[in-house]
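Here's a solo chain for you in structure tokens, the form predicted alone.
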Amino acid sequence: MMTSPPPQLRPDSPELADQAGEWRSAYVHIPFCARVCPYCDFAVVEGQENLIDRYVAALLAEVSMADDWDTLDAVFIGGGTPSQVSPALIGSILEALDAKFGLVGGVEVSMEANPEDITAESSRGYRTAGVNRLSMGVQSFDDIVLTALGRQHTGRQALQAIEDAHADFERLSIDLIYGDPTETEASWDRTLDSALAAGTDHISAYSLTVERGTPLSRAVAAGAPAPDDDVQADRWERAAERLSERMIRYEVSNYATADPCKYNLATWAQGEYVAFGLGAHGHRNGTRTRNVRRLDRYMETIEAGQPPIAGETVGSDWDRELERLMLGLRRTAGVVTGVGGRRLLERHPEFVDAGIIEHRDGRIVVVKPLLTDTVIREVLAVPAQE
């Protein structure tokens, strides 16, 4: 007797959010960029493409020296710009992960890419290499905004790259950034129109943030206009209104038609993951590790036969409880209340009274997403004992 497959859970379902905590993942960092964006504070390098082969060799060696672990449910290749690396080298990284840990059937392999790197040929190459979710850093479809953000593609090029990728990827995501001072309300509306018309199954929309030490922060300190918080709130609300017409918001900034990004869900559920590459952060057995952030030191350390760990943090049980809340509250599904959640509710009944959070079915849910960071700040201040 044939049985029907279980119904697919919605991207914002509590069941899926909680299941994700059991998934095992890997993060792989590719630091190379043709040009570093002025707002970026990640571990990246510009104009050092001649080191790609050496870097990938070091990365493969790092994978081989890792402790044995479970098979992987999700792999995320981020950057930097992973699409600066050839499909063949991306394939070698996935083969190394499979040889070391194993990849479950139906593993999700996500890779970030820039539109100017994606053609019909390269798209096919990455898909053949084993990538099955492509996440494209579009940021905007407005050429004026793209120039201000330091991007190297045009809106037209982004649309062409999405069209080329559609031939190979059913799971295709685009990232957007809102709130640059050059952006107008009409410009943001046009970007949302283009994003929806492109027909991708996942859209992430993030506010432009001024991070310390970046060229953007230095420009703002010198008198350049900074992003306006009120304008950014308006942009978020407009995105939520428009994108929710066709998609389901499952986290403050992320929308999907059916399949949310498994790696993202796993990290927000406090799931464990191994991490490889420059500046990469991992999480296993209650310990969070971080790799060195200087490219030459990363490669030299591995070539000397040593792991490139720069430090680790072992949180207390209470630290992990607050972290669980902090991560989980970003999700539309919220988070199981737990001890920390009960103390938050006791300390801040005004959050419920004001309709900022709801406590229902054993979960805490932020129902005014723009105030998520406000709630999280109070979570981090909850003491272990009253």
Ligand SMILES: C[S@@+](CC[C@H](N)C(=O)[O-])C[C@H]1O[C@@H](n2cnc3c(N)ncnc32)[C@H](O)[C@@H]1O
Second form
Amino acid sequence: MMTSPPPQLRPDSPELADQAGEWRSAYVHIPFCARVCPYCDFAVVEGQENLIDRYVAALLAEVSMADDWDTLDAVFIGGGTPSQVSPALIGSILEALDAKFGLVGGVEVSMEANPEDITAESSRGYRTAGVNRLSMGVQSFDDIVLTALGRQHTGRQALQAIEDAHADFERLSIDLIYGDPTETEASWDRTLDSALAAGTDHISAYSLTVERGTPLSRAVAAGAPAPDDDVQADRWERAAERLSERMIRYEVSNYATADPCKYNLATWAQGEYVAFGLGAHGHRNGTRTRNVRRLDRYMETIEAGQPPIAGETVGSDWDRELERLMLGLRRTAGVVTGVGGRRLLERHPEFVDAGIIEHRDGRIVVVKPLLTDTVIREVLAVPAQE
Amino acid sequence: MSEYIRNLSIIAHIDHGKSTLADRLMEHTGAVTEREMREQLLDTMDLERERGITIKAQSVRLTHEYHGHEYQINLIDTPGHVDFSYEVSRSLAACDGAILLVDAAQGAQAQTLANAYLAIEAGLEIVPVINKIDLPSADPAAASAEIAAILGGDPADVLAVSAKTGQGISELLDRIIERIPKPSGDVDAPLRALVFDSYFDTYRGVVCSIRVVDGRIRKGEQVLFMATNDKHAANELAVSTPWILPVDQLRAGDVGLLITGVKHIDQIRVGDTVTLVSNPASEPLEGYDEPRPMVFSGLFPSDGDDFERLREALEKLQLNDASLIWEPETSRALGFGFRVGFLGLLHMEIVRERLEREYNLDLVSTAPSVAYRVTLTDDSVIEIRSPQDLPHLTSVAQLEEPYVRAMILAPSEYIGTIMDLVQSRRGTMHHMQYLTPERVELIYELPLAEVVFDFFDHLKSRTRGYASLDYEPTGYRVSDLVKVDILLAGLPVDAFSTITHRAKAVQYGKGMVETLRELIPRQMFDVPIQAAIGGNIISRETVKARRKDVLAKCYGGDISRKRKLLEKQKEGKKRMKMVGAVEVPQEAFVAALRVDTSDR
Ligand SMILES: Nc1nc2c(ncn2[C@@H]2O[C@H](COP(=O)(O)OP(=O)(O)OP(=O)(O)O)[C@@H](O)[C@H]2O)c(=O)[nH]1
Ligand SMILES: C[S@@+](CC[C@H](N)C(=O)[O-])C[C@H]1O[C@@H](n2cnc3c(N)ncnc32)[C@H](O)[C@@H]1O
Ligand code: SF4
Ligand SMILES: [Mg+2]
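For comparison with the form predicted alone, please write out the form predicted together with this ligand.
Now the full complex is given, and it begins with the chain already shown.
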């Protein structure tokens, strides 16, 4: 089993990017949110906090039902809002994972948290429970934007939460969302300033995406202003420029000073992971599974002693080859060319000509990350045989 | 006995209730039971039911008792839309009379007149009927007066019915027997049957609708198609009641179906005369005039491999749509396809949809154009059906465009606004006549190109829907025409070229460039769009290069979903055509139809 990467590797280094495919991880989903944000299309529920105990019990049962596997290099507790769950229960989940699979020394345990839930006390609690990396959903430091996004915290609260968490967490990330129509260039600049000043070792900056079926998408369909692609391109460029003062961009939307998020790096390297919880997706032995997305069904299925799997996809070798490229191309390190990459280059010389991708040292690298999907769409259409 | 047979069509302006009247007649004569009945039963095509209009004429045999005798009535329901008037004239050739139906709330409209003239020319006995008298807005007296004015009869002679409630239907059946003459043919003469329609049935092969004029035909006899000189056995004979009912023979005066097992479509021609091999007729019947297509547009398979399938589909569809003509066309942008002639835009739309649905094709069409006549400097004359065929101007001595005689029927208060519209369309007034003090008939000369596309939409909006339009070609006239070319990323795109009057060229070019800028998605690079007349750029816009095309995130949970999303987007892009390096959506090829060059 691989151990943690030597610290000298840059977060965007090809070696690290490729190594990550060997890591074993677990994803744990916590669906509870105090208020569901209008743009969010994750598996989330609102106003069901009374079910938390029962849900965690189901999670533990699901873990114990799983097939045995290797020890874990990374655990990611995502949501929803994991910080709606008490440190004690989070601790019980980590214990269950340790009992079932074992956690390697130096295992990375990330957890998502909403700023309004983080106090000096809760921060300490999660740290003690075994979490060693916190990812906070700040989204913006501008209260106008926060209100537009339907968030429950203010910029000041976010700063306070970061300060409190810093006492316990050396590894701390913040999520930002840019490109909401109420956001101005100056507002985004101020958010970037504050984010840099907060001194975290990791930042994720996402463009606001209108996901189908969300209240945001209904509002846009009804005529509300939609995020503008060109504005978002400007904002991305601005973020890339400013954040690079202190950090290294290792994926389209992710920046780290030294250590990237291991779990995410593993998924982009087509690594395997077990997954537990509502709507959670797993990847083992070349098979991608997905859990049921309805809370009552999830719990009832497990309580009846059944695995809560809603479906699975087994791709052909070629499907997996294209998937490897699709995931890998999002990284700054690019992806090993391979058969699929060679076919892509043959079929689409225009990408190299237009300076969108580069082919060097046996890797394909997207050098205009804003056009990554222009390339990936063609990757996915490369036929198995010519 | 042919004495007890009546052959007639129902003709009218669109939506005046022909198909509904056919329903009532079928119901009243017991041709269909209450359970079998549904609205506009004879509109059997999906497209007809979806759009609520008749596209294909349909015949049905009814029986009606009158003064102790059983009569056989062969009824043809015809379409009312101007694009399908060819269908009406073919039906009339199989009849001895016609019901001219007028909506009592709307009064006589352009196709009322046009179809009445067709019936008169064909020498048919016309039974005038006003319909929809159940409507509160119906004005039976005015409608009857209008019909009488058109036909030159007595308003009191006009029968009033409601195809909705059934009022007046039995009187109408009696009137049909009384007024419409029995078929004039001779049962003892050699067989002469007119093929007035046909269709391709996967199991039976070609099925012909025939009207037996003279003689008789029995099942199994050898028949000769006189124009193509092909011999076949009459494998099956049938009548439509409207269910297909096999019969042993068809006699002079009968209308029925002839199935010969012909699989080769080119052996059958609508308008041909069928006779018996054993006792052939010496002279064929008078056939049909060749249809005169008004507009031409390119039809290309989205997938170039489907070219042959498209050819086959056109051949089969032609059996059922005698007005369809085509020739191969090649486009640099779209590959191999066909230049197809249509009777109008609705016809064009219907043909395309039928090809796509009935033959499972995916097609790209180009903007329609009329046919121009070009005199070259060596005095030779050619007809071009596509702007891309226009020879270089240095070898062109003269250009001519087709003109039409347009008839507009409208309430007289709209005369002024109609005049304005016609003038902005390069038209001239020919004639004006009051049908009644409130309703006027206006006759204009106009270039076909100004009428055939969006003229009717403008006419309707200016007259709040009260005007109706009919037109017929009158020949070619010299005109100051220019070709407007469109360049994408610097390269001219043949499929986008248009011929237009010089006075409208700039407005057209600008409109086209703007429309294309909206339709063409952003690409990896800037795409300049230009309009040019003979090398001079008259307008320019740019589709700016796409700057952002990336999903914000792709985490463990979304991999399969994001992949599907991107694959679906790629599928959508597949339907685009590559013009040079530019991806062009299919609807861009008909963008010209969206360009409005009428005076605003
Ligand atoms: N109130 C009323 N409505 C009628 C009557 N006859 C027909 N309609 C309605 O008028 C509309 C057009 O009727 P159709 O029978 O489809 O007209 P059509 O003449 O066959 O139309 P095309 O074949 O498209 O030319 C339908 O909505 C009918 O229900 C009638 O006597 N009274
Ligand atoms: C699944 S959420 C969970 C984190 C936590 N509940 C929170 O919202 O603070 C993870 C991150 O995804 C991002 N996100 C969610 N929906 C998004 C959208 N529609 N567009 C862009 N980013 C989004 C937000 O930045 C959010 O912090
Ligand atoms: S963004 Fe976070 S807090 Fe908002 S609904 Fe989604 S998971 Fe819950
Ligand atoms: Mg009809």
